[in-house]
Amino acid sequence: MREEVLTGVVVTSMETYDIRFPTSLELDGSDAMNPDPDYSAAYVVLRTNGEHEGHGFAFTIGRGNDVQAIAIRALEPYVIGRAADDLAAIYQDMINDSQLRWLGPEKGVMHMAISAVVNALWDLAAKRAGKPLWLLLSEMTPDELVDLVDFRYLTDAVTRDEALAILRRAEPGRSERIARLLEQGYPAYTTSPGWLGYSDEKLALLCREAIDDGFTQIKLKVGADLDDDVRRMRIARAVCGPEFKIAIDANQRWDVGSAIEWVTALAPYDPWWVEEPTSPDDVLGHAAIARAVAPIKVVTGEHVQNRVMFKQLLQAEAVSYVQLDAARVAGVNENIAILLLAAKFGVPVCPHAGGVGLCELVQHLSMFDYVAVSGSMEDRVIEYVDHLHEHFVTPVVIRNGSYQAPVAPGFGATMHPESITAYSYPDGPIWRSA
């Protein structure tokens, strides 16, 4: 980091909210694993010595938010009394402590606990900068950023010195790149018409919104019933055409066979992608899905826990998209790990992006990814949601179905004060009058 910017600074105290929001009331969000999601945020607050503090979160849809706040409140002896800057060494001392590893390792509910708090240090940082974070990740010198990756189990397919010609070959552009993120932002693609507890109804009226908005790409739910897929994707392709490419997302639904059954009933509508067909740790599973459903293309990520499964993906030539997750495994350092493994390996990284909050963190992560680690924008998209945004401080600006490159500094995660009230659960005006 750089030690101008970046010095004296104490974190002095931890506080954790479980705030949730009613989305299942109007079926937001709902889909074949999860019918109706109320969607949450086991949010932390870091404050500090200095006039600035780190927002950070762990991305729930309910119950059990209580259980995953109570785990980043585990991890204070952590933080308290820490340098603000020591980002690296506060992340190897949480996955490194051999009773919370217990616990994992590294996977589960202390791995997310752990995201929230590297997040909400990330966030301080970018703040004390006065920079958004992505571009305080695209400023940093390859030296700097392979410091911050934990390289334990990935040597086999990536190594340090191999992570550093990464860097090291993106560095030239980077300037340029950064103009054409702040000019143009970064492509995206939108699930907000897919939700399966909507009407056909609205489902045609949402996909002819997404082309008027100027997103090429969108994404429908599947798995509940196959007659209902079968007639809602017909109702897709009507609206947006035969070139509109119409991504498919199962969410775990079904088993190796059933997904390669279901996926070939739905290849007569032409699905880009089809996203979770199986358990996100069933890595040969979906390899053999890839082999049988080609050329439709399989993708999974926002529910695989660590580096590790990311790698074997990757490997087993199981995935031709990554769809890393920026709350799901531990933050942005291991996000930056699984950023270098997808460029070692060729693979483009669409990042998840459904939940509240997600938005506005993993344009961070894919825009540090096109100006310092791939350099490209190819073939590449970022999800996007259209629920909860006007509860953060500095909410994704989508223009032209593109995310506009923030510059506020932060990460984005900093909610409005009125909403942590409202919305605190059980206390919270919102909950008491449910």
Contents of the next structure:
Number of protein chains: 2
Amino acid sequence: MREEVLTGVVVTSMETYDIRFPTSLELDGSDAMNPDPDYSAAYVVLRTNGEHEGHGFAFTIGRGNDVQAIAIRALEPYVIGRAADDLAAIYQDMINDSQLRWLGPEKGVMHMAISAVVNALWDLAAKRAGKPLWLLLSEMTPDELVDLVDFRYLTDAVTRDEALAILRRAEPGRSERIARLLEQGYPAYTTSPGWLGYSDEKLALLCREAIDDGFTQIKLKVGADLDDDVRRMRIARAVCGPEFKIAIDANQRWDVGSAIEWVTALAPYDPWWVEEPTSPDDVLGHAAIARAVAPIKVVTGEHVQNRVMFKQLLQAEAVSYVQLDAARVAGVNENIAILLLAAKFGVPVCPHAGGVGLCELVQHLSMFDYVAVSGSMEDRVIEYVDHLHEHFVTPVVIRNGSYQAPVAPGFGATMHPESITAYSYPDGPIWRSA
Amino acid sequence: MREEVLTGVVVTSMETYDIRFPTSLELDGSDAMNPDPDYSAAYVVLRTNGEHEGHGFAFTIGRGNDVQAIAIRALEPYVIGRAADDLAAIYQDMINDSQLRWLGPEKGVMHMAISAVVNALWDLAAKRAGKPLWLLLSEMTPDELVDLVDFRYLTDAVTRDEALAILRRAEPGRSERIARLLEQGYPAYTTSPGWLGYSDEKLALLCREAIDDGFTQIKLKVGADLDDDVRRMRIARAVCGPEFKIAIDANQRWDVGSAIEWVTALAPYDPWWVEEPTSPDDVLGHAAIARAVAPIKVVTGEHVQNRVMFKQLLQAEAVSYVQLDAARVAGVNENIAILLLAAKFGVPVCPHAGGVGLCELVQHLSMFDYVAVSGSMEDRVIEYVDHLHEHFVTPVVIRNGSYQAPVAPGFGATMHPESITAYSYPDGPIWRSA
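Got the form predicted on its own; could you also share the form predicted in complex with another copy of the chain?
Below: every chain and molecule of the assembly, starting with the one above.
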């Protein structure tokens, strides 16, 4: 990071907000495990003695968003009065505080709280540097990047030296890849057609729209009823044609045996991947399912709690793509570790997004991966869902089925103040009138 | 459960308390990852329209205990107004609430909150039945017991029918085993000599005391400094003699490679087991360590987040003993699932205890296991630490190195009101004067 930009600025205050969107009313986001989510953000603003703020959030789906916001608030002592350029040290202090660590370790509410704060610090760093986060990261040296990573529990899969070698291998061509990103963007796929709550007619219509919009892959939610899934998969395949990639997503609905049976029943419609077939904690289960349903690919990640679990999913050859999430693990720093693990094992990263604000964040990680880690966009797509972008100051831009590279400074998490006010729970006007 | 006892009582209110003990001042509980724990309880009291209350808690080690207490408070809507004998349904409602589930799923702060509430409901049930929990459970039929378990994600390892068969196999001899428990108690081992903060003299003294007190196994904390560990292990072995079991516990300090090196260096002193050599999330790592250090046994459990992780530790032959914890997973119900998994794989359960109140709780689970699940006490011990028992109304009783079977009604979690007041954080008199 450029020294002259990052010196002297101190975090002076933290504000947290419980923001909830009543998405359950429209069945947007309905799947086999989550019939009625209210997409929510436990939102944090770090103010400084400088002109910039850092914004971040943990994504939840409604109840418990208050607990999540209070967990973020518990991290206040780790950031107030700290220099903004102590980012790596603040991250280490938060994940290695022995008393807080007992609440995980490195998982669940407390870990997602750390994610929100770490991401807010990166938003602040990128705004101060006057760059989008993906570019700020892409211009760091390999040594600076490995210093951001905690290699504890990873060294049987990737060491600091191996990580350095991966990053150095990708140094040539960085500027060409930056130029290509700015020109062409990064490929997306869309989940918008496939929510369980939609009618067959809406499904067919949205499949056609996805093709017209330039997407080359869609995703259908499955797992509630096999007959329904066969019918919906048949409709989607008929509309999209035989070459189009149609992924399916069970959102953890099945046990290992039922996952194998269900996916086998849908195999005639050629699903591209099956996502979250079972518990995100079940590394061995995913590996067993992957062996049984090949060549259909098994993928997971949005609920994978930390780098230790991603390490094992890769070691066990349980997943064909890594679906990291921007706000589930401990923010940018831990996601760099996960990008390095994926690169080490040669497995492409196709991030989870959707919810509220996750698209805005995760595009930066995939673009950084392309420029400075894997060096490739091949066989990689970022999830896209067309919900709730209007609440963000710099919403994602999708063109020809691709995320356009963001150019605004920051990490993209900043919401409009009016949205924060309107959707604050339970006292904002939207909820008072509900 | 006996219908006549359990009808008509409704939960009418929930109270939560943030209780912390300043144990860091004495270095009690100091280990390689937790140098200065303040043993704490996020404590819950369920009051009813009847004469009994249910008490439970999540155990933490200080900072974040407030977040944990608030997470318990978030579960209030799931219990208030519910019939106390709807215990199994309340448990299912809490773990399967799709919005709350997003905060885990089934791990960390939110899962430990469910643990506290489930255990409080069992404390209430046992008090109403006029029996200690272990006996209440031990007198339930196999069908009643399997109805308490959520088999989701377990069926590739143990099905409901297999669980029923395990429980039916243990039905003959239940009353003889109950009589034997009441007469002899259940073997314990003690961790009291082995905290890292203790001097060599205190270590040697406490080893001698452990032998005099009738224990046949102790445990030393290791992992901060290899030279220190070699010296402390040599002292302990010299005091205890060649036959005595000395376990070592690294509290997650190592990576896979360093665990193997460190344990190999201590092997000449014949450690009985190595506990928590690395991240509790690393199933494959534990399996690799177990293969490398055999015949020294690898064990873990106190931070293992749920039944899905225990399932994999058993499937991967990663552990020689299952160290379940009474308050980390979702309470009695999920621990019954874990006992059934262990029985299915033929692996003995040697529970984690210590902290504050964990001994009081977990003895009930081992005793129930002996009477009604595994049917055996062979090669099994319950951890014992002699801290903080004075704060409980029915503290554990250790005699001749064994837990004496509790006879007081309930689950043992009830603290003295004076202790709750004195140690409430931050406004109790102990903390105001600190």
